[in-house]
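The chain below stands alone, shown as structure tokens; this is the form predicted on its own.
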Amino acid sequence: MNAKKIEKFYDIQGLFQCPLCNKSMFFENNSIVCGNHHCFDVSKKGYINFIPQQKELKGYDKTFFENRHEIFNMGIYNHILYGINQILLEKQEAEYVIDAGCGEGYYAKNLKGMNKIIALDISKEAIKISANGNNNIYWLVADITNLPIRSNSIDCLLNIFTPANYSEFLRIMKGNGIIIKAIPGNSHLIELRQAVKQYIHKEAYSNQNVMDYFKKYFKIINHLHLSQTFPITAEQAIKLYQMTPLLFNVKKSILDTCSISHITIEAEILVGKRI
């Protein structure tokens, strides 16, 4: 074990709470315990598990997750970073950002001018890709229903194309803290919808349901629409096809002969605070 793998998170462990008790943790060899004894592991990747039973989900596997990592490194998904880049800009206090909902982290890794920077994921696979490599930013394995992280204590929430759970964010957020959501554009990978139109349940897309749901938790004090469209190649398009949830079940032999040549990558980027 690198004993900095560990050690990094020693910087933080007064921000954990136990999953199971809610009581304060601390480090106890390679594990974060807390006083009910319960026993978390950092992992020699570098992350903490705190779901470390958990069944392998359906859909959401390695061979997922390196999808989305080969399609962010194209850069077709920049100016959705940059976007939420500059809302940071406003936030340069910001002591904890928590990125709920991670994935293979393209979003936590690029951020700017943070301090400490939180990223967790229910699924390990999106963890262990993330966790690759060097860098300052504490990945854990935890489900955003139940965060291992003490109420109050977070200055800024990035939930970006992933599911929420509003009412555990405000409990960890503090008063004065935003999050910063991304849904989808109505016209997000319209391109890939329309090729597989007669496969999928609906070919239309609507976030208005999205917002106004987010809109009963917090304030709305900002709001971006950020769209782009880019040229893609056959096989960028079918790894599009593979890391979206849209088509898990739409058969491989399916989807290798639609073919597409430009995506529209698109979304609502709302910055909230505590109604």
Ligand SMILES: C[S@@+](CC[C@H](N)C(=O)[O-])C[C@H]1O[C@@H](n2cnc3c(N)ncnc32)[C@H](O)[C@@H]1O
Contents of the next structure:
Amino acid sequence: MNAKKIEKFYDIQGLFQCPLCNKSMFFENNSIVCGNHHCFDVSKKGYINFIPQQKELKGYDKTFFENRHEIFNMGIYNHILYGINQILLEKQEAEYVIDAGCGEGYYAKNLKGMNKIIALDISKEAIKISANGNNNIYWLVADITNLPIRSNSIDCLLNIFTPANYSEFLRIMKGNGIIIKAIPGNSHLIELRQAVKQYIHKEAYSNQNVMDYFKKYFKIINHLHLSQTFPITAEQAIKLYQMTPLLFNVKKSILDTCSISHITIEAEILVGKRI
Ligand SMILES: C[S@@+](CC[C@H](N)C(=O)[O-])C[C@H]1O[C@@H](n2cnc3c(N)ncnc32)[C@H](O)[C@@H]1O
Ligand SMILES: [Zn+2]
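Would you generate the structure of this protein in the form predicted together with this ligand, following the form predicted on its own above?
Entire complex below, previous chain first.
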């Protein structure tokens, strides 16, 4: 066991609460335990698994995260990352930033100037990829509906292209904390959706319901619309197709990649605070 990978968690052990009984937690050997003896191991790779019995969610398998990782390496999501880092420039005093639903870790690993970054996902496959390499991030396998984090402790919560649980987010956010939520823009991946339009329920995607729901919980203090279109190859189009939940229900064999030469990557970034 790499001692450093465990010891780094000692700095933030006061941040955790048991996801089973809500008691506070402390480290014992290679595990974190609560007063009721609920015990979760720190893995060799340096993450804590708070849901050891978790079954894989449909669509979110190892290939999904590997494809996502390759697509991020192409740089076509850099403008979204840039926008998030611009917002964080005004939060440089933040002690704790959490990426809730971090996937393979692209955003968490590339945040600028942040102090302590906790990144979690329900998928162990995602966290295994994320935890690779040298970084100071605290990786967790955890569920956004039952976060192993104490109330009122997080300065800034990221929720990027990921499902949300706003009452749980509000519980862990400090009073003056902010949430940065990224949702697909209405033209996100439009070229892919047009290529399979006869196989999907609705060719047009609308994020209105997601925006309206966010506004029920948070006052919007900033809103960025970020959109760029890039040339892509047929091979890249297939990878994109395999890394987006927007097309989870479409059979992978039917994509005619000849019709796709460009792709639009578009997001709405909503920044909210408590109402
Ligand atoms: C489309 S991916 C986005 C991941 C990452 N933010 C990114 O942009 O690459 C959605 C993520 O939400 C995670 N997820 C879904 N339900 C979750 C839950 N209840 N708790 C934590 N993560 C969840 C999935 O495992 C997946 O990694
Ligand atoms: Zn417990």
